[in-house]
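As structure tokens, one chain now follows by itself in the form predicted on its own.
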Amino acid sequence: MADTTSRTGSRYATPELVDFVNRVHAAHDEALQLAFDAPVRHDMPAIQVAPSEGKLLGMLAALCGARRAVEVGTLAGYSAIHLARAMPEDGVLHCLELEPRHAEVARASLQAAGMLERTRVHVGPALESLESLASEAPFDLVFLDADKEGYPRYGRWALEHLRPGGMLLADNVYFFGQLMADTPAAAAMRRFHEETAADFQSVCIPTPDGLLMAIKPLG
């Protein structure tokens, strides 16, 4: 049996290989490319998910039958387009974004993709927005891609407000390679891993910076 103790997918992921699989499996249409390039055009951090990860988010949303979903951390709307497209016409994706300027860019991206009517963009601290959405629970899917120290609190909110069988997704759970560092932020992310593993059926998908997928138990 092969030793998989320290092996990750990134060992083989050369730039040429990644470019090829993105072109074949996760090619952009005009609206996705517009949203993907928006951070550079608008002097925003270019920290959106990669094309294959965005495609994966949409597929997972479709697989869990998401009709009511929450995205914590929307940036320019790239991942939101993938999620919203995977939902039915009467579905609603709540997009939470701290920065007003980023939220405006996200709205423009969603409009260009024809997804603005399927989304609601909320501006302000995520915990405040989540509190305001509690009355609309239960949700089918929650996706986290915001401040990493907040993940434990966002994860607890998801546990309380997802339906049984609902899905929690969280990006950057390797914490930019610093998950095992001796810092409060890294400790918070490790706590998120541990709490999620205890409360959900979970797995950490070895994307370049880790994508956690978890299912809320049915009983």
Ligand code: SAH
Given for the second form:
Amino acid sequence: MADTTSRTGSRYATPELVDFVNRVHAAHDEALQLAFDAPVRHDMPAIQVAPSEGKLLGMLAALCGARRAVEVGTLAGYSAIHLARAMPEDGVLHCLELEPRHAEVARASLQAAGMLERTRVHVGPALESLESLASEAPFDLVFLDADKEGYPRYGRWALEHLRPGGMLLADNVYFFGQLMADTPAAAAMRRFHEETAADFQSVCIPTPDGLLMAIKPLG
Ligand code: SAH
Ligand code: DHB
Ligand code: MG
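Form predicted on its own already given; the form predicted together with the ligand follows:
What follows is the whole complex; the chain from before opens it.
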């Protein structure tokens, strides 16, 4: 059998197979397709989560009853639509994005999805936006998908500002396959794993680049 590991993260997940399961389980409506295609259309990096990962984010948000949530790294709003749709009408998803151009595209994606009312797009370095959001804690869910060097600090913010039972999610925790590299950035990502495992109930979901899921203890 052809080895598809490098492209899909699993030797079994052939492109044809992935197309099939995406079509069956994670089909896009018009707004999701628009947001998914937006990075290429607007000359932005196409580094959004995969369709099945977006669906998973939404299902996890629904399972933990998220009404107040924070996304760190929004790009064109694709993952934000999945999260926002899983929340009640009076829920609020704060979308943190460094690049004004990305934030503008994200707002358009969220508007097309009818999700503008339950989202707030904050432009600037996530650390600054998180600081100003502290007064609105506690949150039910925090999803990390921005600069990977920031994860240790974002994780500590999440521990402090999630409610007991609240959920922390983080994309790319295999660090593009470089998690075990002998570099400061890889060491920081390993520290993020270790601190999260110590402070939360955690599991690393084996998506192609690893999706960390962690629950803040109740007691
Ligand atoms: N979650 C998105 C993809 C995010 S890509 C999705 O799946 O649809 C990562 C984004 O993080 C980029 O748009 C990048 O501009 C943003 N980013 C990078 N560093 C950041 C920082 N310090 N603060 C906020 N956003 C940042
Ligand atoms: C990159 C960032 C991501 O969040 C991702 O999922 C894939 C790639 C990047 O910065 O290259
Ligand atoms: Mg990512």
